[in-house]
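What follows is one chain in structure tokens, specifically the form predicted on its own.
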Amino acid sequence: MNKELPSNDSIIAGCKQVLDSNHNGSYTIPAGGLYPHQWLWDSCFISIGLAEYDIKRAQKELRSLLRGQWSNGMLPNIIFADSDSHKTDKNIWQSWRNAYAPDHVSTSGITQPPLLAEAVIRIGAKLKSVDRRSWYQDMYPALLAYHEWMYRERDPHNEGLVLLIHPWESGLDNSPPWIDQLHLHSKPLWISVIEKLNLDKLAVFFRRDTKHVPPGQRVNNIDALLYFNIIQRLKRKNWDIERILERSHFTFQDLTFNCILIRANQHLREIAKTIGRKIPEDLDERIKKSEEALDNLWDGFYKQYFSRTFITHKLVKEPSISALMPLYSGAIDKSRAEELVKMLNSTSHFSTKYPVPSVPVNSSWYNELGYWQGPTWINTNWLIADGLKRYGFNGEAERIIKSSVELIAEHGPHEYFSAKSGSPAGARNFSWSASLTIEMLLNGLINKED
């Protein structure tokens, strides 16, 4: 970037700014217009940099998802605004078929990756020891019931890797892999009959993300509506995992979601050791299993990890920005690591002017500014920029890092940019990448003004 950009100080007020315009009571919503929810990690997210300064509303962030976690241990990705105005979309997925869900609010039947430990944590050490003692008190029960549910419910062979059951559960909706399944196992007649009449134009009536943003930056509408037949599906089996995995062959065992699980893994030791409490014996050989089974998607050929299909166990070879998500797992070892910050570095990969393009630049997947197909994501760098530093890898780091930071000072902090020329797309004012701006700058892990 030649012109000159502002000073730390100016960036972290510009995103302070965000938060606080984005604050909707005891939460944050991601951004305004397209975004009206609380979603579960971007909560998770922006409660980490809400801790560099205001550590009550950080605290007060994630309590706020536990209004909404389910009697089973369940964490809901989305707890829906309380207004009439979001009737439609309460509708469409009606937790309430579930016994389990909560009365008092409405929310999602599906969860996320679980970065609420991450979270706790990061809350955690900004506390004196006596408070975090008290806060580690205070959400250890509810940390225990989702990752016991998670196990529970989503590693029903005791394999060690949790399957997920919708895109939406990755987080990164329309990668890859995620993408080639879905229309491998999950094209229903109907919407093959629209792809062929090229009548999928009239979903954009439905759809509220392409309102607020340009269509070519969103999913596309065929993929828009198998997502909303894969909710359907689930609907009419009440949210019931052992009814959906009667009748599913789009079942997924997600390397990010299990690289992030491992890692909450590791923190939820450390919160029970802080208090003294013992992690449930059946638990605790759960964890040790997770960490172990990450090698399972390791293919030696390619030289980096995959994620597999829960039914035939078959590793799914598409390209995505999961491929780097066991470096922040911290499960595996210094050679395999070393392997990935090989592709982290190759030009034909990961290496681009603005890293991490979410997709390889070689790819044939790969879309400049593509919905989770291509741009370069705050969160993404920040997860892998997190697993450089504890394998030793600071420059690495310290890059990646550095272009966040220097994308946000010349734009502000969107949803996403072009990993090529830095271009920002996605939704304007985007909380998490405002809050872990602030994270990073407010802990020096860079120093732009050098």
Second form
Amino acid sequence: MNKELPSNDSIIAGCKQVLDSNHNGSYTIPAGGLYPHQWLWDSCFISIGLAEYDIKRAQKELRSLLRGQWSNGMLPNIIFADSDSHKTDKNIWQSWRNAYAPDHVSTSGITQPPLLAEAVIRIGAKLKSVDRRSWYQDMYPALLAYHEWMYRERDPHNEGLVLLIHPWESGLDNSPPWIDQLHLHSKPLWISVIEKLNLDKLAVFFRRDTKHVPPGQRVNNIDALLYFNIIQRLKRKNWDIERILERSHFTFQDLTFNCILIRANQHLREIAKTIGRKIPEDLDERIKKSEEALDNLWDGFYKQYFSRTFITHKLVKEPSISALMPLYSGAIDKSRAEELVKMLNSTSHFSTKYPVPSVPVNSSWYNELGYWQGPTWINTNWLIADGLKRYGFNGEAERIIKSSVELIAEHGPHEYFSAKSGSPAGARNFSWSASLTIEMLLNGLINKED
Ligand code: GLC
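I have the form predicted on its own already, so could you send the form predicted in complex with alpha-D-glucopyranose (GLC)?
After this comes the whole thing, all chains and molecules, with the earlier chain placed first.
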């Protein structure tokens, strides 16, 4: 980059401005227009940045998330904005069909990566010990209920790995392992007909994302219809997991989700300890099992971890950014971590000019600006850098942080960027890109002028 880059202070000021303009009083939307509601892991990432300069707002962001918690403990990936203009979104989901859904807000019927404990801990770290304890006391019941729900409903065979029922639950919507599995399932007739008659272009009238972002940077119309179709199927079962699992369904033990859960469990323990509580014994057992179960996702030949299907236990050997998430889990040994770092540093895998690509460059799926199929994202960079630091790979962590900040300094907080050229893509003024940049600049051990 040859342009003079703004100072750290002005990058931070720009990011704060984005977070302010996306704020509606009690929570922060991911980006205006494209994402008008509150999203689960977005709000967690957002509050991590907010905690650096406005602790009250960070706390409010998470409290606002808990408005959507179901009485069985589930945290939905979306809480819909309270406005009549979003009736269609609410109707697509009809979460009210399930008795556990809250009455006062309308939500989706699925979850997203369990980052809440990380956000609670990051906020806690900024508080004086007495305030920290009362913050944890406040958050603990909801967190506990959420973790218990994950194991009760999503790990029915006590395997230590929780299953997901929709690609959106992974947060990495159309990452190759998911799309690969989606395409293996038979297509409903109505979608095959649309495809044959080339009518999928009509989907543009119903899609919000392609009104805001060039279609080449989003999931294609047929895959979007397949996602929609899964929602319809889940809705017909009233979002009831027992009914959903009765018949063979699209179910997946996702690597990123389970790695984030493992880390979240470590935080849950820490929170419980700080407030003198004991994690219920059966949950404690499940937590231990999860750390061990990660090993079942290791492939000795490819020397990496993969997601696997819930029904057949087959590893889905399509590489993606998930391969690096065991670093974030903290549950692998140093020699495995070294294997992953080799991949991170290899130019045929993840080492690009602007790391880390969401799919390694040698994959047949790699698509420079394709949604979750190539670009670099600030949130996954943040998770990987955090894991690297904990394993002592400080040089690698700093390289990722520095490159992420450079992208934001040059272009502003976009949703994602080409990992090769750095060109910005997706939504502009994207909240988690802004908030995590603030966090990285203030804590990331870097000096942009280096
Ligand atoms: C997309 C992303 C997901 C994110 C949501 C809102 O669906 O894939 O991770 O939470 O947008 O930003």
